[in-house]
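One chain follows as structure tokens, the form predicted on its own.
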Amino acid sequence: MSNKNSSNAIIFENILFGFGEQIILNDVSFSVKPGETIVLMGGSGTGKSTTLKLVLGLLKPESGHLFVDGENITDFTESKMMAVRKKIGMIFQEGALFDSLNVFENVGFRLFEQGASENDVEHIVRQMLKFVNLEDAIYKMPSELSGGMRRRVGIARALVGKPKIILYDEPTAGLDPPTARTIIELAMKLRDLEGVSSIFVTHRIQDAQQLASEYVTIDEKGEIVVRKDEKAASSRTKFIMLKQGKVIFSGSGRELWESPDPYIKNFLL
């Protein structure tokens, strides 16, 4: 077993997972360092969403070991996983909002469930909405929001409790390029300013290129700015390509784009 489990946010160690005869993940190993984003790519059915479900403990591996924030969660019971999930924010494709609740109630849902006072909830919700530039939408219903706004509310909700780890499941799917860019910039803000560790599942090459070549910093005026700097971005972002349940590539964005592998070249077209 690994002795590096305490210094990594997530570790997959020789993970095998399948349904019956069908193997989904076959001897998969990789780690996510603190403050690092792992961009997980591959065709449909290659095990990307399964990877996220394993981290959340919604699925259990058949063999191997899985560490989250220094804990070996491989055999954790559901009650033990509840504590682990508090450290994890989950951002879905559609934002996954409760349609009958307004933005304030959606973002504060976990806090209300924990019995927090309305004043405390409002303070935290406003902080989270400020982070995603949606303070003005606090009392709107999901039906009044655009697709991009719904995703941003989903991100605000995932940030409640200041999770150390965030899992993104195709967060830009179906969005137009400018709106998708906004979502990626929020992911970069979390990576570069908050030191959040993440697994980012995407099939969009534009997302991957942006994460590999840009980073967020604060300028001398105290403003948040996005800068192009492949070296700075690549020190915080690594890429993993899955094919038929196996890791066929692990490395930087530049190494991915320069890979001679026919499957990877075809995927990146």
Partner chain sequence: MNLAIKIVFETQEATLMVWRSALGLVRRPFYIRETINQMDIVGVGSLPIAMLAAFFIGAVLALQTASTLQAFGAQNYTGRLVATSLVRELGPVLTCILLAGRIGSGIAAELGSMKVSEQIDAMRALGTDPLRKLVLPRIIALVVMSPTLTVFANVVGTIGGLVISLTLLHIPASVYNTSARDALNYHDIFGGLLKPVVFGFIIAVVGCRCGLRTQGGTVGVGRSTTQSVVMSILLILISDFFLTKLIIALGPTGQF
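Output the structure of the form predicted in complex with its partner chain; the preceding block shows the form predicted on its own.
Shown next is a single chain and nothing more.
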């Protein structure tokens, strides 16, 4: 048991969660291996965002066990969870940037809270903004940014402190296709170059296809390139489909496309 727990980044073990009478997650079990991306799919209200909030300890399961980086966090108090959250970066649906702070203060929030000096913070923030290609926006306020830029700032903020685990909550929802592609490429960079474990919640089939068929590597000239290689990509990407709070599918991209399940077929149309 302990071996299994320490060799996985996240484990859901028979998790049950509900709001009052309404059951959101019903006996959900799955695991995320280190360096692996789980693409969590399903219609609206099937418990995808709830799954991410459980990992962060923002919500507590009613029964079952939840392991993050080898620790059983099921009964962790808020103060104990604070330490676990340092290992996790979360990208929220609309970015969830702090309105009263500019991009620099938003991205450097975690470091400012830890008492880091402004110079140190600025160095790291510029690095992170370079990664998401938004260096010019450093002193802008969130209200001055477009939807795509807000998500990218959200990604930069989640990456500060080099978390081992990243959770994406529909980061491409409502974005135009090129911007959505940029966001997926950032997720692939983190998966393939940084070895980050992640859960990627989405209901956009294009995101799933891209994550299952493309990977990022560094070519001979030292440049980052995107290559099409289903085998390489799928070795690091697994798909889980939720329906009414239950896992109805778990497997590779190929298995998902070929699934005979009518719900999945309808979803992938």
